[in-house]
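In structure tokens, the next block holds one chain alone, the form predicted on its own.
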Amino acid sequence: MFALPLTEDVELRPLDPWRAEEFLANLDRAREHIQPWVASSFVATDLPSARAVLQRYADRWASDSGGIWGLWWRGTLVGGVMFVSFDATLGVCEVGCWVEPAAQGRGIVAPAVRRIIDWAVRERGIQRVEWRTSADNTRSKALAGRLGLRLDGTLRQLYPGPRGRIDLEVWSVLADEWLAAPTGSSPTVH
């Protein structure tokens, strides 16, 4: 119930609180893979805070501020994708994603990603989608451009990290670009 199909094994799902088991098992899948990258808030560590980082989305989506929906890959919550922020009235969102090392580089995330800017641009009228990285995230920056982003540019040593402050890159897709893509496909990047 509730589903969109992306592929004949993937499915996108929105990923309320009550999946938070399956969320935390996602996680324990990804930790060592996607903890480098992400925010150390979203990697739950227990079942309370599993919920709690599903929660925050449930509360950002009812406050249309925010969203999260998972991929499903032959009914295993393999990643998923976000609104990490949403402001319709300002017509700025940006998109995220993680998926664990077995469901990479298996075509799942693009599609998704795609799926729910689409929905922001064409359904929500959001001007600006913004995608933001580690300069150090190869596969996420090669993701954004296969996508259609453009680099905006480098927000140097925004973060302090593991190794250093991070220097952060901007990418972007504007709705008239967005636009005009052949349907289905991501705008050309010039």
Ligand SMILES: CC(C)(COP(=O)(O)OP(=O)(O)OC[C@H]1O[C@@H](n2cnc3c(N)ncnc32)[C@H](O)[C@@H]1OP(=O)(O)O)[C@@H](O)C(=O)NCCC(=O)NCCS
Second form
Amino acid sequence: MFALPLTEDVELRPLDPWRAEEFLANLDRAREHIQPWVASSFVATDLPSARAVLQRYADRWASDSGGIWGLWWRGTLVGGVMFVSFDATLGVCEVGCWVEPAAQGRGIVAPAVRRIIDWAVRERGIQRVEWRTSADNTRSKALAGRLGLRLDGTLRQLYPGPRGRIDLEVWSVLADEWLAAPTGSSPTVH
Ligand SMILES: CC(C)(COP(=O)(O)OP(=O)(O)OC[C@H]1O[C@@H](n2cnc3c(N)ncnc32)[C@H](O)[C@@H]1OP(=O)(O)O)[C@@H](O)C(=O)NCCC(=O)NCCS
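Next, give the form predicted in complex with the named molecule, keeping in mind that what was shown is the form predicted on its own.
Once more the chain from above appears, this time first in line as the rest of the complex follows.
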């Protein structure tokens, strides 16, 4: 019902539980590509588990502790952005994102992330936005850097992964930095 046009071809919309079928289709196209980088609990394999993922985010949105939005590219759900966590009292949130291979490298994720960070900082008073990524995730780190986040540090060998233990990088941007930066000052997209 509500959609935010990001470009001529791309819209950001709430990714509600009733969208589970579209979400599962997106995950089926994205599965191999995102599996190494996102929580396994996110990569649903059937309709009930897809609905459960979206319901968890809907519950977080209702309790002001997270949220998820989808990216529709020419009418197809191709990825999205989320608050993995959101704590307005502490003033801290964590942002995440994904996109299926056909829509990667088109510059459509960055404006969506920019939009939700802008909302968190400007409307909700969030002071610190975090981005947590495997140290091997070159594209994720490139995106964080383009958005103006910077590396706080690395939690070394934090948990086991398919190719050995994962070094997790924590990136962040603070409200003052976001508001001072040209990229943070406007949700304008390319
Ligand atoms: C991380 C991820 C979302 C980044 O997607 P992305 O498409 O690279 O992100 P952006 O929206 O910033 O797009 C930038 C790319 O679009 C290109 N691009 C094309 N047209 C563009 C435009 N008009 N404006 C900006 N960039 C554009 C850029 O050159 C860049 O591609 P390049 O790195 O090959 O040069 C994606 O790689 C992904 O889903 N990975 C798997 C899941 C994951 O790791 N999630 C994050 C967990 S922390």
